[in-house]
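This document starts with one chain, in the form predicted alone, laid out as structure tokens.
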Amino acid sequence: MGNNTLSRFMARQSKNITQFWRQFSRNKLAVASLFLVLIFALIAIFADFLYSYDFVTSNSLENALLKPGQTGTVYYHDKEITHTFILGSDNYGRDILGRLVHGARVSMIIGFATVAMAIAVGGLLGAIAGYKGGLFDTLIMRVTDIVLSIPTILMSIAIVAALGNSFFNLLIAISTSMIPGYIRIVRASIISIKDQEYVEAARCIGASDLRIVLRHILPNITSPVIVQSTLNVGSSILWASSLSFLGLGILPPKPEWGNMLSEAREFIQYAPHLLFAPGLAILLTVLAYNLIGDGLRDALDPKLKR
């Protein structure tokens, strides 16, 4: 009999997810963008086998400023090679490919990792105000609207340089901007769904109320929390650079792509190619996870599928 329920529930999950990746393959560009930003984790998860950390941060001024494709000779592990820079070197003679493929994996951390804390804390005073309401409900709303009347760059820079300059901070200052997103998401979601008959029907029989905001409620609100939380990946990525271009975020020699841009701007003249790299990064990046969002709000919203 288990045998039997767990496979009717196997296959219950195959289909739902058959029709899912039916419904978001129709999406060309959300399909395009999922496999860049399966790429550029890739890039991020493989970082070291590409290009030693030791070597991109460390300066080689002998090789500063080389236009894209040229070779040079550095010095690495006290051995004299040649080395070509596909995408050219820095001002101290880094290799600006070497620095990118790290920047990555620094950005694609503070994407998941602020999108990750939001969630948590948001999501749970979203369903207590909305599932308890009251003065929970009152006391709650009331905060998330005073922080949202703040700016979201402002409230970063406002709070590293109350924290300091970590790369922690960091992660505290994106992802406090993010939390009132998924309070009124997740409450307005519980609000609309705590009313409905299988919930009456579980709380009739006895069900505590943490079973049913687990089991009943949750499952039905993840559509508009995993849409969001898709596009915020990318906004967190954008701030995070934003940050770092304005020296509140990761700081050279760290590589970052913000604090690249950062360092390139004083050879926007001289030395261009120094721009395009990280921000045609950030630009592809963040434009990805857009793509992605819209194309999991048609897949996951059923209003919306055509």
Partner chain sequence: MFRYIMRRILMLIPVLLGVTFIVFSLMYITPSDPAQMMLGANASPAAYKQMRADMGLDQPFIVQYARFLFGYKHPVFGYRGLLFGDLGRSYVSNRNVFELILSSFPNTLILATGALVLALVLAIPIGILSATKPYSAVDMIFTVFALLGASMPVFWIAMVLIYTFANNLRLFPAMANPHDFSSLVLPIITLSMYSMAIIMRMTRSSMLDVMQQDYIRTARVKGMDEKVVIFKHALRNALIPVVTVAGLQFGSLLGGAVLTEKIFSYPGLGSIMVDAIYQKDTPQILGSVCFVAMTFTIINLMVDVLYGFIDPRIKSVFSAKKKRR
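So that the term is clear: the rigid core is the largest set of C-alpha atoms that superpose within 1.5 Å between two forms. Computed from a predicted structure; not experimentally measured. Numbering follows the first chain given and starts at 1. First, how it differs from the form predicted together with its partner chain.
Taking 2 Å as the criterion, H216 counts as shifted between the two forms: its C-alpha moves by at least this amount when the rigid core is aligned.
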Contents of the next structure:
Amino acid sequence: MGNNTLSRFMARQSKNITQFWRQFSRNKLAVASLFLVLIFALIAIFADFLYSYDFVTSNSLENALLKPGQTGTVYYHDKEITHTFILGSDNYGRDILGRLVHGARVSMIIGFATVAMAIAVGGLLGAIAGYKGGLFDTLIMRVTDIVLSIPTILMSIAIVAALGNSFFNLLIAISTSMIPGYIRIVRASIISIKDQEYVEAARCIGASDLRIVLRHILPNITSPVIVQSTLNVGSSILWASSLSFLGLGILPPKPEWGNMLSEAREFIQYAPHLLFAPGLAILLTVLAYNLIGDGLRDALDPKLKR
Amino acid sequence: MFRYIMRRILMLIPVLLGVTFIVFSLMYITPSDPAQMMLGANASPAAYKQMRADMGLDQPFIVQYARFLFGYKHPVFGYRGLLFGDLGRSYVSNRNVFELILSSFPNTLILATGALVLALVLAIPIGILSATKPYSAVDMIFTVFALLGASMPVFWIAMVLIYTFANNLRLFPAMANPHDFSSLVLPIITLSMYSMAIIMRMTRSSMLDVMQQDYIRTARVKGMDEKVVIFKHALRNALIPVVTVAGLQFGSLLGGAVLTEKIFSYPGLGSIMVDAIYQKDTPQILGSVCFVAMTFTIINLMVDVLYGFIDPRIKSVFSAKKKRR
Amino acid sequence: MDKILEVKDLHVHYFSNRKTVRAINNLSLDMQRGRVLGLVGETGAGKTTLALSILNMIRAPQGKIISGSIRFDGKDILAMSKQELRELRGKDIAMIFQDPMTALNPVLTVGDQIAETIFKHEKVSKDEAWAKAEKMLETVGIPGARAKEYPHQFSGGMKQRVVIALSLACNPRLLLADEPTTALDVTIQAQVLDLMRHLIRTYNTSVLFITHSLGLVVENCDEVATMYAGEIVEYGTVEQVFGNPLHPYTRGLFGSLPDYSEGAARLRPIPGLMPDPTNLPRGCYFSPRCPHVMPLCEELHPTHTSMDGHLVKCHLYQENANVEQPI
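Form predicted together with its partner chain, following the form predicted alone:
Next comes the full complex, this chain leading.
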């Protein structure tokens, strides 16, 4: 039974996707952004083929603060290599483009991991609150209100401060502030759907819980969750870089866009190129996710269809 | 109306208690050890144990939390508790935590208010302009600007501004302090960028929506000047969602000033908070976070009340509730 | 007779998705002073567009008056400056919209909304304007003290009274009433119509009464015009048109009314739908649905034929009538 329901569900989805793509592709800016994000994703995935991680994290002080396009001699695995620093080098003589490439991987992982965590936790809590109601609902929603009354950046800072500085704690810190959003979306959809007559009717004719969830509840939740999570990937990357900038996220020598800028602070007068590449990388990534999110909202939200 | 506000204030109490509880719990699980910090690395185990007892760190969580709220009697480490506006002294500077907060908060308030005012003053007229000429060149330029503003990291904006206007053009100082207006220009611009973008987009879309409404057509049919149509008939309706967004922005400006203050070495609450975190100064962290959360909640309440003055439909909901009670 | 409004050869187009919607096509219509002209037709026939055109309220870039002339008391509305138009709107020509729920601004008191119109068009102080607004509310049966209230504090019927007070506040010479009762309950409809009839008589206002209800036309109008696909297909006094409907479409409208004398089973709806306004037929626009369609009808667009002032735009009547200048 489950299998059949699932396959029919998939079939319907594929038809929906074609229709959705037609709508989405009208928004040229969103399509361009999607393209950009895909390129960044490829760079992140194949970062090791472009620059070795050891290379971008080890110092070579004789090459410090090279201008974009300058070449320098690098000792790498006991070999002497002449290397062109396409975007120049930082104060430790590390290749900026290489650090950007590896930073893209870090940002990508943080963006997706935090959102996935937030969806899992927020979705579950929202589903419990919406489905069970009563005490669960009250409790979950009160805690949500409390969390929302602490400004997001502060919440993240406090969590990193409390749990200590590590990659996983950074993920927790960022995803915690996103959880309330998903709780609200999922709870609201479930409450609005669960007592509707067609769901009652489905239950009366003996539809299984899986079927009800797949056929009736999931489709109503997917659109807002997809839109929300796309926008959140962008802000997650922004927050992660902010925390790293403050020295509360990913610390050097690990390459991260925010900490690259933090390290650049003292040297911008002599080496302004340190400022532009990581800043533009963050700006473009966040902008792209925002534009994709807007595009998705227009394509998925029937209320806005004109 | 008064009763409504009172009720909302009463409803704040559990939320604020919850905030303190969450922040306190977070600090409780912090791996850092204040007793060790006070004594230094090579203290004797006996002295260490005595210090933990003096600081009240050997008590169970619930006792510590109760003391945090209601006070802790001790000649050195005692305080009257959060409810009486006293959280003791900073581990690092040995200054009274709340005094430090109250002396630095006005500085943050200046920055956040300046940023919000700048954002509103520019974003609302531009939003209106964009909405009255949708898809024109002007609208496109500002839409792009808003998109960029919403995607730029604050610290990057700050660094670019410092590099351009402080280091190279030497128009404004790179370090800010609350007594010198020219030093506040760059941090205010930095901080307002994101809010400006958000408020601009909100004003534009809200205004576009309102201009489609029937009552705007009615106003035009009555022969009203286009100025009256836009500013009297449309704007007040369009401002309702803008006020919400602006209120939320003000709250996050207060909290988000952290980065801006840090970069411009500005003596605000944000700087103090970050320093406290670096130095694991638990009382200071607790006090600052609770204080900002409280301010944020109170601002949200003020926004809700402000609604009533803009939208008569909401005001009558207040008075209807009053009558029923 | 004295004409208050002359519409000649009017063409209005809307533009959307690179398509042109031909909303008003070569429409000509005259209105006599002090009379009530009923304008009937299906939804989408262009009735509201016509009313908005009379106020020169078709807004670019979505819509445009392509050609034609609209003369109000001899002055060409389409040639007026923005300033002249603002003085005309609300003072000389007023309009009542279909839905009173959305026609009033929710954040302004009803008194303010009436008073600002008076203040704009008459040489009075703000206080006098407010006093007159209260008096207008009393005229439509609402206590003057309620002027301080907001639209959401009024019921639907009351709101439409406010809208009527608003539109009559400056004694307009022409009132465009766009389905003023469609959104109301039947009992409220009757009250509102009584009120309107009374006020129209008192102020001697000329009215363009837009409706899709033939019953309301008989009760309220002196003349009637039938509109189809953006043109007037039949025009005459109520006696002429109701006594002897000529155009197959008008007849169809009567046929689709329930006739209780012959039993409800006799209801005959007009088959088919109104033609797509982005792609109108070459000949008569009604030809695809017409029960009397002739080969000529699909080729040639008919012109007006007049019989003692009873005008009809149909090939059936073209040969046995003295062809007059189309109005």
